[in-house]
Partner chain sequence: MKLPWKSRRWMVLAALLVPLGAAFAYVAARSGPLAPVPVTVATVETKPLEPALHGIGTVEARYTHRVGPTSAGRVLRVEVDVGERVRAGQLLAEIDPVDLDARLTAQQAALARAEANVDAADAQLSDAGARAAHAATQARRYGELSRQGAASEEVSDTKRQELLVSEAAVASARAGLEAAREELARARADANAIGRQRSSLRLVAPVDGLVSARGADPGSTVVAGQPVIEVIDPTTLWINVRFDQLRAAGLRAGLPARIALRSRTGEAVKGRLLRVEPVADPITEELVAKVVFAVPPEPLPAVGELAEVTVALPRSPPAPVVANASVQRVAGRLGVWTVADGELQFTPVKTGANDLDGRVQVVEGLQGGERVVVYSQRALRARTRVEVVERIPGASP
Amino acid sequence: MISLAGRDILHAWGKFVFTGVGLGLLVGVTLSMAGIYRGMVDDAQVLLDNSGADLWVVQQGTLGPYAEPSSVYDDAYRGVLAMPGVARASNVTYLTMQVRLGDRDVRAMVVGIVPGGPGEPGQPGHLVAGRHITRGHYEAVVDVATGFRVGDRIRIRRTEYAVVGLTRRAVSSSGDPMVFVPLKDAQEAQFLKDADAIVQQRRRTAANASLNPPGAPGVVGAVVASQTKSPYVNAVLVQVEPGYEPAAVAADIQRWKRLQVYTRPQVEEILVGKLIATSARQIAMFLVILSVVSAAVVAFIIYTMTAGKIREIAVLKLIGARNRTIAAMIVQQALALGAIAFVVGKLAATAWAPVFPKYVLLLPGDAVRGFAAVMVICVLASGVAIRAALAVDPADAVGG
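Taking the sequence provided, give its structure as one chain in the form predicted on its own.
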């Protein structure tokens, strides 16, 4: 029975292999779609890992700092640092924008951090070249995915920064590479106004009687000075002392500091369950459509192959071959076709994954599930061909 299917494949092996290669490219697209979803989830996990935080302190009533805007006074970290169980606390800002190098610009997440050594919340954990930020202004550490190198001078808004270090896999939840700059510079970039806006703001402040009362010329100057800098950050990252439960520390901060505090599982739920939920459902729909298309293609191919050897099947029936022998031959050919398609698809997905602009993560577990799905689809799709083969009359072997 096995040799019967094998002999039939060897009889037209070229057509069989090329058909498997074509189907394999379709399987490769399906595996790549699953890899894109896995990459999105991994980007979210990497974002949290790189922050080095156990707790995220944000504005009350918001899902910040990643899913919604959040503004917290930049001196709030001092009160958080004094809470029991808090080992370290550090301000951080996040802003997605274009970063320019000469005539080229790159979409990146600009992260404002307090200059310090590795281990501090928000710091890039591992550098592959250069050093960490040590100065309060005009230095940057970038992810290698930006294409920048140590020594380059990049421009964020109107300010130039010297790239002093490179890190790897520091990305936002949407896959944009990160650019780390000193916190003061990031605050200025996030809330910087152009010259015309500053002039108009000063004119409106001077025209406001409550901000420029008669006989007190110093008031308007103080108001204008307070408007030239931003006292806000997006979040305070907190590391908890060993022996303390993060949820308990978060509850104390939330109660006494009147701020929203999220633990890591809660931030993961926000990122995966809310931020990338729509993209995940869209990819799931693509996977379902591709599975249906693959099943239809396999059914058509197996049916065509079976229809092309009606006379041979009639001869088998004439010499006494049982129906289950013929059905087994068709199923084995379908499984062989599926095996070739899966191998080609896996190789193709692995080969073109690095070319994708977003991170594509191909997990061995997904490959095993994909192989099982391909085999099941091939068995189900061969049903149409089996039905056609069993309907063949043995007299067709001699009737022409």
Second form
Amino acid sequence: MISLAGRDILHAWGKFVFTGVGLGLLVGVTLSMAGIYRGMVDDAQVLLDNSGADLWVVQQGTLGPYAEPSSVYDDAYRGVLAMPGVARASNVTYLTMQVRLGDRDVRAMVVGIVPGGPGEPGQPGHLVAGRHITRGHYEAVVDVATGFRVGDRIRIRRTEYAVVGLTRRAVSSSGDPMVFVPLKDAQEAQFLKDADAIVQQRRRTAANASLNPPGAPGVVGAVVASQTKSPYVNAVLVQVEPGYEPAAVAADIQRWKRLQVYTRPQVEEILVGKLIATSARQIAMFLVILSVVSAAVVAFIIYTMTAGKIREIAVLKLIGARNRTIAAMIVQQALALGAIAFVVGKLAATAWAPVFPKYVLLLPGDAVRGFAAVMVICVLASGVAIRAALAVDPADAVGG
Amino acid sequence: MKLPWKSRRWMVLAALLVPLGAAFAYVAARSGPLAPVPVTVATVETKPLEPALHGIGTVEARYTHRVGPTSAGRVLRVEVDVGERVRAGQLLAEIDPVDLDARLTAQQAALARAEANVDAADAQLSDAGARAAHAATQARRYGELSRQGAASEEVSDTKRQELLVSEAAVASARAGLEAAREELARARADANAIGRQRSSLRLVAPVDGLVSARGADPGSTVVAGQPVIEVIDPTTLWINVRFDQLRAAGLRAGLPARIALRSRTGEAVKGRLLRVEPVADPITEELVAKVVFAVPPEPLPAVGELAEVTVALPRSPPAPVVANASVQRVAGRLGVWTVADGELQFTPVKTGANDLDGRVQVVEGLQGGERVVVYSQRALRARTRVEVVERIPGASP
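Structure of the form predicted in complex with its partner chain (previous: the form predicted on its own):
What follows is the whole complex; the chain from before opens it.
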């Protein structure tokens, strides 16, 4: 039994391989698209993993710190700590802003954490260099994606921070790298204005006769001092004691502390279901279009390859080859083309994934599914070519 | 070899496809979730730690003298400006006395009149005394004559009555003198009071020091107690430092401190913890402490300037020490990942003292000598395959 497909491929292998490579790049783009979607979901997951929390306590009636602005008084955590089932509770603030190093600035999510040591909620999980924050002020642990290095001095609003540690894959739901700083500094950055704004505000306050009454020189100082307090945080992260059901603890806090509490599945639902839903649909649309385009391209290539050897097929028919043999040859060629395309596509996607500005996560499961899809598309696309081949009249082989 | 040119084609095709397949196999095994995670490990050493505490504070003057009037008034003149050094007793400013000088003159006239009144009362007393002496002589003489029958009883009685009247006049004159003296004392006290009031309008420096603020200028009206000039003693500057309560165990007076002033980055001056305030800030959850300079820096830092203070706490006893990057919480338990024979294992630990360089003592869970994971490229799980490397790729050089 000689392989008709093998012999034919061998006959025109250059054309065959380069067609496969071209198709492979198309498959690579499709795989990358899927990877981008997986990356977005993973960004949301690592955000939750990094917080190390079981429960998120946020302002009543809001969707939490990742989806909506939320402010909680910064002493609310003490009440939360006293609830049964709460092992640890920490204040945290999130603010997406520009972080400067010299004349370069990076968009980052600045996370204010209580410098309570490793393992506390909100602390970065694993480091790739340096150390955790040990001082209560002016130190930062940053994600490697910011491009900062240990020892750099970065600037957030009015304050300069020393980078003491690097972590990896600590990103916000929109993929911005995180910068962890001590909570008190982050509160200042988030709620306190810069020096200019403060001076302006002081002047306005002093000009207001009811806040600066004549004959009572101490009042204006007290008013200014009360204007520059920042007793808010965005959320309280809670770790639940082993043996307690997070949902039950959440219900307790929600009932007695009159704050909104979300469990991990709920926050995940908010992040994946609400924040990235539109982007995900956008990418799904692209995936569908790319699949259709790939199918069309494969069909076209197989068809032209078949049309190019229509005389040979007629000869085969003339010498008595069965239709099944001819159809099998075309399908085998299509599958071989698909296999080359998939291998090239996977290699290409892996090669260019790190270059993408946002995280591209290529899952082995997605690769397997992609391979199956490519094969199915190839078989379906060869249908047109098979029809054309079977319609060939054996007489054409000898005809003019 | 029947068809050598065909085998050559196969070989060329294989030469293209085999590396492709090999690259694919490599990519499948080495990238994505199946790849081993690069980690760095360190051996646990047993040694003491020198913990330290870091806080920020502001430079403050220990004593601030706010000099102002004791009653409302208008500022007449201000003699000094911010930044000038003053000596104790030096005139700083003066409040407009308005009518006080005129009242002082009036009071001095009243005093003079009271003095004259005393003299007059004195003279009246002498006059009454002289009359009484004469009356006494007359009474005695007519008494004798009456007894001998040389004078009538009536004349003698008249003389005795005159004596009683003149004695009463002496008592009256004495009382008048007393009243005039009291009046003189009152006038003198009044004059004194106005003089004191007048001098209280002259605001003088209570101590040798530095003018730190000037609160009013000539012409402005100030209320009682409102500071016109603030004087600080520059030799008694201290730093009001706030330490997070989280790590403040062992903080006490006398510990050495290093002070980094905001305006002088890069250089730290030596200091000492003077005292820890008995009352902490319940809102910001900080302890408040006072730190003094060992030697006041020259030039003096501005009052209100930001300063970072690092206080060295007492050295801890030796114990196994790990980097704080090693310590992680997995499934609710704090611990470290140990590596033995390429196998990862999670060891729960209890941590003790830590220092500012990120070293943590383990009081329970490690003996020392173990190899623990410090950095890892990804979060670790018990089944994660690891590859020990010198440093994590992509991290700092």
